[in-house]
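Here's a solo chain for you in structure tokens, the form predicted on its own.
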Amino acid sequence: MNKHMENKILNKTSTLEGISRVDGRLKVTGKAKYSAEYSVKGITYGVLVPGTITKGSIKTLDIKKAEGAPGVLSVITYLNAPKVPGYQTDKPQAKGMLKIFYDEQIYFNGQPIALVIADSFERALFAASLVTATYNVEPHQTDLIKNRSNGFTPRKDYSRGEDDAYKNAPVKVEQEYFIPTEVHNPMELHAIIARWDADDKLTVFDKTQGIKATQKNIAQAFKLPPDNVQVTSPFVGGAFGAALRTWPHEIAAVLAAKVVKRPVKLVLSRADMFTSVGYRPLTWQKIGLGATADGKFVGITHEAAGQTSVYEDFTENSVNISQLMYASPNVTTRYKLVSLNVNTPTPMRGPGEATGAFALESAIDELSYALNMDPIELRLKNYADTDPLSGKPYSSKFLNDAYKLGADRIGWSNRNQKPGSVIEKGWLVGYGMGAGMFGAYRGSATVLARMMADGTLLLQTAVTDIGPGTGTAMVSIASDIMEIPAGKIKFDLGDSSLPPSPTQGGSSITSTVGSAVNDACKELQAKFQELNGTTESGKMDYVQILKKHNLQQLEVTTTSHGGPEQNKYAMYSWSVHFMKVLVHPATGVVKVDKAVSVADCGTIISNKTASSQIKGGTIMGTGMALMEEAVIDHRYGRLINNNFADYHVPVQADIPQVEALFVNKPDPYINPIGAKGMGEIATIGVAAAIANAVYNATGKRVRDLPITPDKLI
């Protein structure tokens, strides 16, 4: 073996183990600036005001005494506010995102009603609890399942093959699913520094999920040319979904910045979190499930009614996953929205298949106690080879060897059928497992990669990363296709004035961004090679190469984008969890032993990063299962437990061993790097799991989540 091949095996094998996180030294020391972190000359602090009641109008707003506390430069109310431009309109006002202090209407309990600026956060705080209003109250609806009759369809309801057919099986189940409000909570609370820097020109330092789309979205709600408004965001503290669009208290922080013609900074409170930037909404579901004596579907029927808020329709597509997770002849969905007195809510990690899987899931684990047939015997006898929506051929699908990794390595050979059978030390001992799927998407790109004379290569676009460690996967992708070390390369991100990149979301950033790095720096290569004068492939020496042809530097554009194959070709990610559970049968503690999550995603770019995200979704899916709900109080409309005491998320004490394994095939068709998105499948098909090896623990069976001791006892 010559010596270039044994350093190109050899940074391959580094790279699939996964080298460190690149921004990883910045975050453990502090030195990583989020949203809220930034120092800017002449800085002014908001505070949000929020209504008291769930539906009406103000009646009156006294802001007399917060106007004249101390340090207070202004406050702004809907009576006062100027006139945000993309606001205005000659049309009759159409459903769409709150508009915030735009006239006396009330639409949900916790709306902003006001915002108090002043030249200290404390100061300001105090002149918001000084701001008192009257109101025109009117009845309101915060009760989904009260309310469902008067749902509505915002699309056609699905059928294939003959409507309802599962009730002409001979073996069927029938049950009804309940997921309450979930909160996206991330450990970063939503912020923005606003700051015009000329009439026509501004700078935001804001926690989005998309630069590119922030910088679109208040460029149009200000009227102003899109490369006037410059966003910074290279770190954020994790989302989830809750940055993926721009919400009213963004646009509150560019108006008041505006109003006191300095610098704004707001950061939400934990309250504001639960009523300010989305959730996962409450949602009712019904799948009826019919096979024959042997395990072969008959028919599914998935039915929901998810929440939305009066003045916006979020659609959440919860039925979908049941058109595509298995091979059914016949399948009908149908999806209703119920408009409530609450606030919009917005995708949360795995949008509408998370919670679709947790009824999907937990329906075909009834099936295969009613059917006496093991449950991953069941799910194989109904697989799918090819998309049983668009009949399409897939690009890549090995769940079938993630079913066998993840049985084995969970012990899934010690469980036993017979439910509440098997006890250890005085705990009840269930098994149990769930599957899930994500479409896996590639977008289009633009990276730019610079090669300088000291042999650093620099990679920029306009990206951000919400923690699955987006630059780390990019370096390695690069220092792989450039054979030259990672701690060469330094990958900028989270800025609007570079090369234009997608929105983190919808698990597509690794396919898409990394795609376009592997273009760029093999076009870059190309480059060096066309200067060297050879054709061949190898490693080069690019120091010596520009120092030949005396140049300080050579670099690409490059825009990436997918081609006819996305056409051709059934694309999606593939995840099972399997999970151990000990259920204490006098108290109905549940604790999750062993968690193994297996994901079928393609090409794992870098191990190390991988299992973070793998294990991260299968604490976020346990924290669905077994204790996350938002509660509402109906008689007042207003969410009691808005805080961290009483909205519990699991803790360390409550996260078991987490094992994460890949499948770790390519994908030869999505893109040239064979990866697709893991971030969604870290979560789909967890809860279900959790709750079937619960039943199989206690032989109760828990369809409304979350799976706490009282439901057990």
Contents of the next structure:
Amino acid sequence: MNKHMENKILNKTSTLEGISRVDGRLKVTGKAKYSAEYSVKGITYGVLVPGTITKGSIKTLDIKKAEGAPGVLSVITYLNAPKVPGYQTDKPQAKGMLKIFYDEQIYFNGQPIALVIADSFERALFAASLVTATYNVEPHQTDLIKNRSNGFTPRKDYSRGEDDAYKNAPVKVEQEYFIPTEVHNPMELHAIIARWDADDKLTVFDKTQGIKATQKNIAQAFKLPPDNVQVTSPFVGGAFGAALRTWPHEIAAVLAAKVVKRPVKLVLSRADMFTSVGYRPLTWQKIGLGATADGKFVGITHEAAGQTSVYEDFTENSVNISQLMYASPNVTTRYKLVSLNVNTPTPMRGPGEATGAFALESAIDELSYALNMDPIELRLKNYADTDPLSGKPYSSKFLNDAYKLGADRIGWSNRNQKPGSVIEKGWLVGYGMGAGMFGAYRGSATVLARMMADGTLLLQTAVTDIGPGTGTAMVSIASDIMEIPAGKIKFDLGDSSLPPSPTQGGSSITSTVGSAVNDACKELQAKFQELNGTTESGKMDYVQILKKHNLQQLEVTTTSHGGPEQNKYAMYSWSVHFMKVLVHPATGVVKVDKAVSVADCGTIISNKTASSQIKGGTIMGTGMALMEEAVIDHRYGRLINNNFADYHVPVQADIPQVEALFVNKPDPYINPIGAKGMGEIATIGVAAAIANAVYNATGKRVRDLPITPDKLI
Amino acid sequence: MENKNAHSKPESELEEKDNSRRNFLKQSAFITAVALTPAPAVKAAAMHLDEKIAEAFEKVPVKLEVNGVMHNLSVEPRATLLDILREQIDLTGTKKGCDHGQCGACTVHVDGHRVNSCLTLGVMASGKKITTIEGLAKGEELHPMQEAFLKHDGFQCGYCTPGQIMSAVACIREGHANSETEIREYMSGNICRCGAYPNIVNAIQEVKSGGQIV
Ligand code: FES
Ligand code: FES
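Alt. form predicted in complex with its partner chain, vs. the form predicted on its own above:
Entire complex below, previous chain first.
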């Protein structure tokens, strides 16, 4: 453990209440600008036209009426689109990101067949309705369950110990679990403004989780030097994984701006959001879990089959959690993909681990009833003290503390082991829990730190903030080290001209960029010490020192990344969720009455934003458990609920007071700040906790999400 | 899926009507041009004057008082208040989350009542007083609800926030903020995908119990 961590972070409980968001004022006054909100001279508006078949090819396209409609500047289709240079160099047969307006092939329902550009949004929207097409229709497949036998194995099956050892255990559970397609649906619609500043120079205001990745991807597609692509995205209205990639609509907007020689704004409709920017894939799972009569795991077998598109193989870690979570001598996992006529999935908060944890944590609950043992006791009995996959020691793990914190807070002692036995005011009452884990990462980031003559500290790096409060956490770290108030620190982000930072995803930004801020601030301090001829660390009068040396500013640019510890230790963040639910015996309505989520993710840097992030993840998991389900009518291969009236996400009335608790013990090895990620673990395990609570309340085990009332009556 | 092509019949009828009206307008513009000497006629065509005249007929005048500022606008009758605010008068604080009245991101006050501006045509708001998130603070001094959202961290990404705040203010004014349960019910038209719900309730309760004038 380094000195800084001992001195500063561990003693920072006084500031644990945490500062308010550094960009909060802009957000509550409506001044924060999201991608579609830049005022750009000569702007034009794009509207996509979705195809209406699920598999086949375009026979004819009629764009005449649209072209003749008022205000229309262009209607772009595969027939007239200029070639995207990056599309041409690929191996034509290779699988990959959908190439928009590339040829006549249709791979899924809703695939864009045209982009209408007009001088106003209303005119573009109307003209888009005038585009018609005929198709050569081929039979499609969109049903995973029907096509499960056609799955292929994208990764080697995993086995430790004996294959399928659970089968010979004295007590066992063998069940199938199912999660439907879930769509990220951030509140901000995906949007891009693309403007060519010269033949080889481009500016995009774009909704993205990865500034540098977007810069690189667009540069590659249009064969430009990356520095010629300016990406601006300081505010992102939620993403949850949906803006991890550079999607076809982004390429389309850049292409269109080239065609009409004016800036193009393309905002996806909510319906487009269901078919354009990924989703959590519908997944079938089966768990075989065997234990001795006193609850020691004998073996876990976890199988899964997830859906993907025909043009891309999207894999995720649905079964991996069973290799990692508990000390079981025998583990077998098998993972299959089924290619269907659907668009490609993409990681959604807690990605595959959330899918896998639903099955594993439900099965463990089932086993606890078979053994008549408390579910926490059963988990503690199989607690892993070293990483079961690699055999390495953990960098830190205090999940047992988290169990205790959460159990106390929810009132676990009120739980009755016998399902369906507690009624309060006419509602069945149940308690449940579910745990989660996710790899803790640290990548590489570069931060510029500049102290100005007026005592303001400027920090710059090209990271984004999709909502967790990255800027706030970074300012907290800098304020602690430099010993200057947060109000004196400015954090610039979301701009590709700033020093590089990785994509915001996989719960890695606080660890990665936070460490770079830590290192940059320390380096800057050292520079001040050198200038001042002092050796003792601690508070310095930066303004005076600059003045004394006649300097306007002093700055450092520091690149920071992990060291050999990353290979020596197994690094994970952990969580456990406790739920108290009420189920109405006559209507089957489920109400979450109380939710407590506990995270063991190292040091908490910014208490206020961290607890919001955990609560938000719990609420997203509640949606997964109780309401979210994108439904395809397989006769037509088309989604039937691609809007917020029919695809239900949690609203105020669905959500009780949610409590977020932290173990708040530093990880001594992952990085100098002791903090690990929390974005994913906030959601992983929630759905099982609710399903388990519903079982405790009713004695009904729902293994296919969402747990809608019809499944309980 | 909102399938633009699936409704080919009604839309083609619509489009027929639209085109004939346009053609009529264009012809009358053409007549005007013919009355001129040939050279200006060519020039008029080059400048797309027919298009401009047609456009003038397609638009209607609208007077909107937004945050105390009067805007005399010429808008298409089909333009929503939301798009007019965002695209024409550059008040982008009001957000678009669905464009279908299903999410509340576009909530503004029209004559003091909360409405979904995506479900309100600009022409319907003519002559009315509109307040958007940009009009809530008094200069540098934030509205109590804005302060409470900051204090209770009633948001993360901030995209639903203007709509939540406008709704929250209205919720108190309507007398629908008397309990946690009542607040939850009357704030359920505003989706927050980041899940700031508990913090939003806390913020509203604080403002309500603080007794400040909202
Ligand atoms: S944008 Fe108006 S309710 Fe969603
Ligand atoms: S703060 Fe992101 S949607 Fe509410």
